[in-house]
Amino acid sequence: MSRADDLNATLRRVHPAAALNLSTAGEGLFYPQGIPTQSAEARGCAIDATIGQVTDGHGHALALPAIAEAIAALDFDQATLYAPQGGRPDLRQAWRAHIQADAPAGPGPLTLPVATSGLTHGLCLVATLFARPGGTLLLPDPCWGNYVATFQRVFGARPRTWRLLRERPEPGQALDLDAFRAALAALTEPSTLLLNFPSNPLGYSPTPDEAAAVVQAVDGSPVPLVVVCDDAYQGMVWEPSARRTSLFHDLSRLDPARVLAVKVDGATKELFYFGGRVGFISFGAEGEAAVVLEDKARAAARATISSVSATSQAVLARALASPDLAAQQQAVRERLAGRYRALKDELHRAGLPSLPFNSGMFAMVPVPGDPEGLRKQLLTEGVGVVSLPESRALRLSYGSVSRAEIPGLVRAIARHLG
């Protein structure tokens, strides 16, 4: 019996009226025993490498000064009155300029971003617009588990996966492009494709050649595609051999008869403003298409949350205007890059293999036996990690571990796997 079946059986027993009125989505929903649950179990551990947010390594925020100063200088009306539907106009314009500044070949087709309550809400808006019961959602394997919860359990889409990494990945040739091309070739109806670089949970970004091959494969798809770029970890790339900018910029230039590129991003990771919950959804479209898609996204947002927090938007708008913002971002990124290099070195020193990682804030360590059993054993030793049983691996987040704690984290795992 599945977790959802178990919950439904309990509800039928203790509250028949609720059980008999559950929607199809309601019947399929259950709170997964995944990353949030495992992170909660790791609270209080001396070393907590579970949660995908950046801290000083001891649970405290590494807020950018521009964010902290903006909070202190909040305008009372801007912080307490309703924000406009779709987001503050000045913030939407500022975020559009932020996206365009990152385009390697100059700005391409891009709508005015619509503000969302975090990136998960942005993905929910994508699903509201494009997920159909029984329709295909093409996902990499491994990927973030919440994609399935949103697109399949709530909206009824049918996930299909392709193997993200080659069986024997090599430097510069890690992505399984043949598997990707085969997955596209097998499509028989308009579908949604989700790309996530730097990836969660893998912590990998493609090389420029790999990125070009992905775009070329999308361009040759046998069916029209909506290609969603989950750019949560945009800019967190630690190796010069990896592409730093989003594939959205290339995808948005493809034939609109064949491809719609959608960008979901936000301040959560890019500006290390985790509690602000301000994200954006943007489309690679222009002219009348841009007007229609923005209208539909704003309507979907109104139907789910109405408007995004005015307080968080006011903070973000002020921070984006700071002339020091880019330097402040870079300072935190350099701190993360130091943790990345330390983790690479310690894994090598301990003789522990890892899947290729070069960006974001995660690394995956293969586990020959039972990853969940190992996670629970490490909990008893004061070490928190995330188990991914379907991938037979542990996920380590170096975003939430100080550089000084990384040797202890690796030693603890090596005692069981070394």
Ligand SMILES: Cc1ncc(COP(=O)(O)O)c(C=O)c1O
Contents of the next structure:
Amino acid sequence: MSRADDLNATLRRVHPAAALNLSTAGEGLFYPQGIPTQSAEARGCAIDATIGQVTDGHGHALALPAIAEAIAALDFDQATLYAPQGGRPDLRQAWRAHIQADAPAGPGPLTLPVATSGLTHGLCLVATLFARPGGTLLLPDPCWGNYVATFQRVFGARPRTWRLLRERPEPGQALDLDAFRAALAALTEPSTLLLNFPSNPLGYSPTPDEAAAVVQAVDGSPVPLVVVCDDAYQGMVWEPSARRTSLFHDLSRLDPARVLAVKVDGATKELFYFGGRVGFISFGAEGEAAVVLEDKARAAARATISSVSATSQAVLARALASPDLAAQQQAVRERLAGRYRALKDELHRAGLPSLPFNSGMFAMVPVPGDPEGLRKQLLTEGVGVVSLPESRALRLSYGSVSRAEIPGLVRAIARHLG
Ligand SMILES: Cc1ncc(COP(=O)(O)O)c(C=O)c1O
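Mind sharing the form predicted in complex with the named molecule? What's above is the form predicted alone.
Okay, now the whole complex, with that chain kicking things off.
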């Protein structure tokens, strides 16, 4: 019996009125034993490498001073009255400029971003606009588990996967481009493709050649595609050999008869404003297409959450105007890069194999036996990690552990796998 069946059977017994009125999505939903659950179980561990959130390693925020100052300076009216539908106009303009500043070949087609309640809500708006029951969603394997919850369990789309990494990845040639091309070639109807670089849970970003091959394959798709770039970890790239900027900028230049590029991003990870819950959805479109798509995104936001927190938008708008923001962001990135290098060195020293990682805040360590059993054992030793049984691996987050804790983290795992 699946977990949803189990919950439904209980509800039928204890609350028939609720059970008999469940929607299709309501019937299929159950709270997954995913990252939030595993992270909650690791609370209190001396080393907590579970969550994709940047802390000082002791559970405290590494807030950017620009964000902290903006919180302290909150304007009472701006923070307590409704924010405009679709987001504050000044914030939307500022985020658009923020995206365009990163476009490697100069600004391409880009709508005014619509504010969302975090990236999860941005993805929910993508699904609201483009997911059809039984329609195809092409996902990388491995990928962030919440895509399946939103697109499949709530909206009824059918996920298909392509294997992200080659069987024997080599430096500069890690992506399984053959698997990607084959997955695209097998599509027979208009579909949604989701790309996520730097990726969760792998922590991988493509080289410029790999990125160009991905864009070329998308361009040759046999069916019209909506290509969603989940750019949650935008800019957190630690190797010069990896591409730092979003593939959205290239994808948005493809023929609108065949490709619509959608960018989902936000302040959550990019500006280390995890609890602020401000994200954005933007489209690679211009002219009338931009007007229509923005209208539909605002309508989808209106229908789901109405408007995004005025308080958080006020904070972000002020922080984005700070001339020091880029330097402050860079300082936290450098701290993360230090942890990245320490993790690489320690894994190497311990002889622990890992899958290729070069960006974001995660690394995956293959576990030949039982990853979930190992996770539970590590919990008893005061070490929190995430198990990914389907990938037969552990995911380590170096966002939430200090650099000093990294040797202990690796030693604890190596004791069981070495
Ligand atoms: C790849 C990816 N996309 C989206 C999200 C969700 O972001 P938010 O917390 O802004 O909803 C996460 C969070 O872990 C993530 O890892």
